[in-house]
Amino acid sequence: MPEITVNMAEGRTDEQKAGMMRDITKALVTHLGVDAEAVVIQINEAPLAHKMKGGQTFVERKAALAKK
C-alpha cells in the first residue's frame, strides 16, 4: 500500500487539494500498477509563518511580492 505525504504551506482550497490527491492517486495506479483503494495520501500544511525559503518566511516573501 503506497502512502504519500505532501508537505506544503497552507492556502490552497479543499478543491485544489482534492484534485492534487486524485492526480497523485492516478499516477500511482498508472505507474505502480496498484489499485486506487490501496493508495493513502496525507497533506501536512504549515502556516506561512512556519515555513521559510531563502532566509525569509513565506509571510515575508508574500509581503515582498505584494510590494512589487
Contents of the next structure:
There are 6 protein chains.
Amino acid sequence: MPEITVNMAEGRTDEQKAGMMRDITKALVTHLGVDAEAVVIQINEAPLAHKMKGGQTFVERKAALAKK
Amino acid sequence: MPEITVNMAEGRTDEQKAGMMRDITKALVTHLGVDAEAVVIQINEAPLAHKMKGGQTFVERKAALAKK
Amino acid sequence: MPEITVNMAEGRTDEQKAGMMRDITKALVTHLGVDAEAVVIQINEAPLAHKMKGGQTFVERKAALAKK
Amino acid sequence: MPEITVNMAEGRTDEQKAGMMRDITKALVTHLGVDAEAVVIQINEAPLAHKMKGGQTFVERKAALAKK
Amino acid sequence: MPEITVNMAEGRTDEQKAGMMRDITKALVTHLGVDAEAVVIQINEAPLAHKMKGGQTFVERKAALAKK
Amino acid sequence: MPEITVNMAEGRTDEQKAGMMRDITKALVTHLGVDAEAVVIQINEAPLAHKMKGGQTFVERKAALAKK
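Form predicted together with another copy of the chain structure, per the form predicted alone context:
Now the full complex is given, and it begins with the chain already shown.
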C-alpha cells in the first residue's frame, strides 16, 4: 500500500518501464513517507487496437502520425 | 479525463472493439460535454482462464454452452 | 461481464451520469452482442484534489480556467 | 456486482488461478449474501518486467532470490 | 502483490466487508502460496447513483425491488 | 495516455497528494517522452475500513501500531 496501476499502450522498452516505475516508487517514498517495500506498481499494457483517444484507436492515431 | 477501463474476456474482433470504444466516446461527449480528445479508453482483455462468473471460469462456461 | 470502470472528477449531476452509463450499456449491447443485464458499470469519482492532468491538480486547473 | 480485479505477476498455473477465483467467489457469497452468478472476477496478469515492488522489478527480485 | 480491487455499491456493514476481505486473503494464501502480508485488498465503494447494471442505476434497481 | 490510478488509504494531506502526483507526472515525461498534458492521474482513496493488508483492516493495523 499504496498500489499503483499504469494503463498504457504497448511500444516502450523494458528500460523505459523500469525507469518510470523506479521514479514512481521514489515519488511515493518522498511524499507519503512510506517504505519503498510497501510500494507496488503494475503496468497493464494494451495492444494499440485496445486503446482509444479522441475517438480513434491507437492503430489509427499511429497511421495518422505516419502520414504527416 | 475521464478515463474508462473495460475488463473483458478475449474473443471479439478488432472491429467490434473499435465500434464499442467509439460509441463509449460519444456517450461521454454527449452527456458530460467533454471534448472527444479528452476521452481515453483502454480494454484490459483476459484469457478465458483468467475470468470467472458464477463460480466457473470462462473456459468452463464455454464448454457448458457447447454441450447444450 | 464486461465490467466498465469510469474514473472521473466530481462535478456532474446524477442525470448526466445515468445518461452516460445508459449509452455505454447500449454501446456494449450493440457491438459485443451481450445482454444488457451482463453489463456492469461503476463510476469511481474523485474530489478535484485527487486528480491531476498536465502536472496540475483539477483544483488548480479550475482556478486557472476561472481567471481567463 | 461486485466486480473483483486481481493484479498479479505471471507464473501461476490455471489450477491455482481457478481455485483462487472459486474461493474469492465463496467469500463474497458468504459475507455479502449475493448470488454466485452476480460475482465476476478478472485476473489482470503482468509479465515480470511490468511489475515492481520495493524499487525492483519482479525480474530483478526473481534474480535476487535465485542467488540466495 | 497480488493486489485485489473490489468494486461494489454502498450498503454493507464494516463487519461484512472485513469478513469478505479476510476470506479473500485466505484464498490467495491457500492457492498462490504467498504470505498474508503480501496480500493487499481495497474496496472502491460507489454510491447507488454511480453504478449501473442492465441499463438501470442501482437507485432504480432498488426502487424496482421495493415495489415487488 | 498513460493513465495512472493510485489506490491508497485516507489520511494524507492535499499537499502530500499533489506533490506525489507531480513527481509521478515527471516520471512519465522523463522516461516515456510523453507531454505532461497527456498524463492523467487519479487517486482512489479508501476509508481505513475498506482496505486490508496481511489479513487485517487498516483500522486494526492502526490500533495495533498505537499499542506499541
